[in-house]
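In the form predicted on its own, a lone chain appears below as structure tokens.
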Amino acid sequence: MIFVFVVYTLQGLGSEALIVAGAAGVFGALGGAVGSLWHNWTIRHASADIARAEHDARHDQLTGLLNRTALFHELDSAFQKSQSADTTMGVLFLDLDRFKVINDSMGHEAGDELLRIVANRLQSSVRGSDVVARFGGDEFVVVCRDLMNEQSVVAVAESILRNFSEPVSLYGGAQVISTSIGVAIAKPDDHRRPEDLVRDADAAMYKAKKARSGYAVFDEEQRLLVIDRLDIERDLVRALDEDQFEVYYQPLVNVDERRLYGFEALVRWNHPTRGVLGPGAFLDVAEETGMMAAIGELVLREACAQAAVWNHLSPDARNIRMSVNIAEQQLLDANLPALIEEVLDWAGLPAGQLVLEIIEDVIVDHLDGLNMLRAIGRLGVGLAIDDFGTGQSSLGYVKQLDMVSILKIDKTFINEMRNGDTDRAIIDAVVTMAKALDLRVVAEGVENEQQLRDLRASGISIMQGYLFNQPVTAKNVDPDSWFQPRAAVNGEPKKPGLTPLEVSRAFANPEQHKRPARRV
């Protein structure tokens, strides 16, 4: 408008096109100053937005670290660089040990900050080449770069440690923070992949948390335990859509009244070229590959359906319970209710019968999860804690559980009874506190004659393990004997009390006790 009114302005004047043309010159100038400068500080600005869109996709928002998929292209880089100036290369993986109580109990904006400390933490303990990383919630990832040895890998784990030593000031409160390391070491002739490196490290980390020893170092030992692992989740795809799995039943004896009290049923892998396989050599493979939720179902149903199928057999079944293992991905799922009440009913088995076994640290990672489980409860189901007294409960916590109506004791207290007091104490609280809630206790892993002594001197009556019998199929339980109480011995009366050997000849084979005891 200010160009058009000076033009109009100087017609009258006789040098219009001088002017014109002048104004034209001035202005055009300026216009052409200010495109200038707006295309620059465009430029500018997206280049900015791309840089910042660039960093963004390759670092970790909460901790400014490389995230994941950055870590693998500095990783491949590093591995190349190593291998052709011929030096040493190590990759630490790292898990922290208490992230999640800290998480649940002080709330996630603790949770957060705690990893921004421990980011900080990495960061300083490392040196200026090396490359730290967030693997995903409260893991890490450190690549060591042109290191001239094993040992200066092993340094570089060491110096992680002693910072790590030192409690942390979070939301005004001194926090002791550890982590566990595992460590993979590539040499300039290691024909593995960089990918196969970050596998390695995190199942030496496993080994260093089981182990408790702040890190380890990958070997052969474990290469060869990495092998099978993935040989196992292969082949446990297929043992589904083949129907290879079969469920055992091991007998729960009640020694008082001396009869069957129930079966816990437990999974084997019909494996077609290594024979029978037991939960420890598949269920953690399952759990971390997401097929645990499909085995437990399989599990639920075929025991469900068996203890129907006695009921139909022996009126004496009905009284026996049938005890099955859920597993956390199972308790994660908000269906589980519909489908034990789903499972039941196509069984045709009463809720009375079945009982549900959760690990004790499961439940006390999930008790968010207790509405569930009373849920479970109001169907008429059995609930049980199992492991107890292996994990992270409290009296506090077992307050809490009062759809809970059984607390297994684990082997581990049984087997060290007679080696002190300590565990017989326990075993002892256990029971008065049990009395007390009015829970029912039973022992499991009972292995000799002795333990059955002092189980029943500290007033447990129900128990299971080798001694009675080791886990059986269906078709050796014989429904017309197994269900029937005990009432005489070789054609004698019953007689008052119980002896040892009347116990563990009363459900089991007498062959099999020519054998050492064993739990698989």
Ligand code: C2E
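Small disclaimer: the values here were computed from a predicted structure and weren't measured. Numbering follows the first chain given and starts at 1. What changes on going to the form predicted in complex with the named molecule:
- The listed residues are A110, P279, V126, L225, and the one at the hinge between rigid parts moving between the two forms turns out to be L225.
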Given for the second form:
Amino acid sequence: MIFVFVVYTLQGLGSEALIVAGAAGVFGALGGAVGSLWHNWTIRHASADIARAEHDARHDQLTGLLNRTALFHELDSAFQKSQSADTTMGVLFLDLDRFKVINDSMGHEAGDELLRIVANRLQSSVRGSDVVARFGGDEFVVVCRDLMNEQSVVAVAESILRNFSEPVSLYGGAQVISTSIGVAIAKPDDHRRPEDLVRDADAAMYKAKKARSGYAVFDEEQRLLVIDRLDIERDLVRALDEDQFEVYYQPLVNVDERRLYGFEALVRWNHPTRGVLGPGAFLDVAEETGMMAAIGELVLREACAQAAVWNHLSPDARNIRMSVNIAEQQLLDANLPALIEEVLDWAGLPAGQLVLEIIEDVIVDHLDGLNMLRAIGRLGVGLAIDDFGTGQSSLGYVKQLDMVSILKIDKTFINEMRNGDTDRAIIDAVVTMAKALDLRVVAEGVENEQQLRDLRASGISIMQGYLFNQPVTAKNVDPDSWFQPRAAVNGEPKKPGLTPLEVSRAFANPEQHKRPARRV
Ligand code: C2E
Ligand code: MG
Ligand code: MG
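Can I get the form predicted in complex with the named molecule as well, since the one above is the form predicted on its own?
Complete assembly follows, chain above in first position.
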């Protein structure tokens, strides 16, 4: 319109003006058309950008699944819908077993590929309307709504496990992906918040992983445990700062030589309101929250320093060994051999007096990373397989462990040992194998004299258990009598090992047993 009005006004001014005006008009019209095309294109382009950005904000880049933020959004709306429709909803929390091993041994690219395969498998295991999300790392969450009842939720977990049992091909080799699934079920009228369902499914997943049961359903008993766990997690942070951990020592006795063989250092938590807590109450939480490395180092230092103090107090103490448990998290740190070397030097303890105990399952999971254990062995430190016989592996793997010098038979075997029982046969087989491999066998959890006799008959001479002593604090260890062979102290003892009387004898001056000053 404006263009036509301008042409009419210019007509009175002559032809040149008209030509100029016409040209301007044509260019103007063209410009307008190009401008609007450009405008449309940028809008389309911008909206594509926005859509892509929105997609990226909701999806995990590696697997293309929903990410954690989008999961909580979807979970919220699924929860509201299922509650108003009076239907059952299930939240499944999956964590791959041994993912770290694959990632570490085959490389990150293989790990990434495996995560993509898992994402595909998961999606093909559930209905199109179910929500599948990557929660982080090797953790995934599935949300299914509009289900009939609890059984339908469990059926989803079972179907996922069935699908996962098919091996996948990863860089030419066949791998079985095994996963543990925690299930939280929200029935109509559930009073939890949607995000609580993820937390509960996560707790159930830990139960499944521990029991190696594939899946586990969250129940009321676990609900109480979860509250407990959250408290423990909060208090643990303070415990390290406020020096609330204490190391207890449980003797290992050589019953044939009638002398103390060594001690096992066992951590306790002097909790400000709950009293003394054993490791069962907090080590899992410490592992999950990444605090195990710090607690482990603290125990290692304390135990080495204590052994060095005993060396100063009694020449016989130099013959005993100090065993310290090493957690999986500590083994993942490449600096562990250097740390051990530094601690031994700091404490002034000969390496030959230190033994590190590693749980069988952890060793089996790290068979591809034995170089670190070899490096530790080269320091002169002894290595023991702890809780031997509880893992699911065959005995064959022990042959690979040339750096290991001790097998500790788990107390479950000792508990159930009866003459003629299969457990007795297992113990005999272990002793035979250990002899062939030049390993020492220690029996844990020896509680009565019958067990003591049976174990001796099986050829085991080093034992640990309540029959000899409970774990005690350092000030309850009397170096004057504990470190000398019993026969030399008061003739042949009625019972090999140490008497309860000796346990109760405290040092006259507990101050001597404080940590030695750091050596630089
Ligand atoms: P473990 O290394 O196998 O230690 C032996 C456990 O058996 C100890 O339990 C000990 O108190 C208990 N025990 C000893 N004799 C008997 C007995 O005759 N009967 C029975 N029923 N039990 C007996 P505790 O101190 O509760 O420790 C449990 C586990 O916690 C340890 O098992 C070890 O795996 C872990 N742990 C303890 N302290 C540490 C630590 O400083 N670092 C790490 N990484 N783990 C630790
Ligand atoms: Mg141990
Ligand atoms: Mg053990």
